[in-house]
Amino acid sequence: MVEDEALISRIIEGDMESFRRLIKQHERLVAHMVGRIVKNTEDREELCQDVFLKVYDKLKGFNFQSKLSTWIATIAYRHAINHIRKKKIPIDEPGEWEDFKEQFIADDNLEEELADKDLEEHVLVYINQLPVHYRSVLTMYHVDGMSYQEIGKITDMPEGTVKNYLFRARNLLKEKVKKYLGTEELR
């Protein structure tokens, strides 16, 4: 945080190096954001653009009461949620899926049969058509390793419906798998 605290410093006082580095520590956290969210590539861009453009803006009122990465993936998370809000592109919102039982759990059998199918790239498909805020909350949690608390400041969700959405969205995806391994059961 003190790093933080004087990359900040930095910035409110017109260093732009410092802020290329900010925005260099922090595109990937943007463009992961943004882009489990928004779908076309060149909305994408310009909202990324336009996330650092807020985050520049509104730094001096940046108040280290969370992380940096957290406060920068909140403005993402919600620049883009009001982006296809506003083009009225439809939210797959998550109450409309079915309730599923299982968590999404690969046991070695399930990962030699993903090294033997080459699943991975399908799993990546999956991921993309599950319903925004359950492909939000899975990769905020495993691929950006983010905490329940964080994900739920990120996106002004209580920790419950984070970890409900996490386990609806590992099942969906334990679903997709089976149906595309052609198994009955995994375990």
Contents of the next structure:
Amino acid sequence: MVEDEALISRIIEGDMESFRRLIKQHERLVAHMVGRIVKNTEDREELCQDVFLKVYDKLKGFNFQSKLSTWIATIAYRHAINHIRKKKIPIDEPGEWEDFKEQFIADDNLEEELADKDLEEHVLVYINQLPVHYRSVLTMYHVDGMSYQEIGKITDMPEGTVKNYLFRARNLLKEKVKKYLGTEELR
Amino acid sequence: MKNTDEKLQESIEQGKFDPANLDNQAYRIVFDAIKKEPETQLHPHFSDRIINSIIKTAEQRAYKRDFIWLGAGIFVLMSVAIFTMLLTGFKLNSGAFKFIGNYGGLLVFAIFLIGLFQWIERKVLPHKSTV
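Structure of the form predicted in complex with the partner chain, given the form predicted alone:
Zooming out: every chain and molecule, the one shown earlier first.
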């Protein structure tokens, strides 16, 4: 926190090398946030760039109520969500849980495409098939090591919803893997 | 009360694993895979691009600000000149410029001096930067 404070005051004073350091420290986090929400790879880099430009503009207003990384992740998350809303890309909100689960597990569209890949790669592809909020929560928790509270703050979701989405995402992936393991055993 | 899947997820997170159980096996594979970092390919000069963009924007803003000040200066100068002319009843005639004709060299020197000061200001004095 003290390090962040020193870094921010140097940036505000106009030290661009300090801002470069901030970018280097957080570029992976921003890329994860944007990458999990926006599927179009061409848009991703531009959006990541926009996020850091926003961070630079808003830095004077950062009040240290949260960690710097949480604040940057919030900007990235909201920017990516706004982008898909602006582009009128539907945010695939799952409807009834049981119906959605059944449909997700039954969906075999990718099976041929995945035939020559290992099981771990299957899971990574399945993650991309999950609803946007599920895959965001999953990445924030497991890859970026955030707490439920931090994820709630970033996504503006109650902690209970975060836990629920995380549970459901892992459950859906498990069912897919289980189905795959079952068919492999039959071969 | 927690259901079986919740309990399984918790135990896998705590590192407990029963290889005989298919659900457990599947969860183990899922938990190993989801820890993997998603592919994030940012340009190698990603930070340079952002910094260049910030510098460019700041320069454009400074340029715009200079023009606004210049415009405001000209406006004030003209306003004061008109006000003074009205107040003093000044009439513009060629006689007012006649005496300058005798000091042509001085006029050229004055223009040269002003130009030199401008050049020194631009080249020698450090520029205030917003970035």
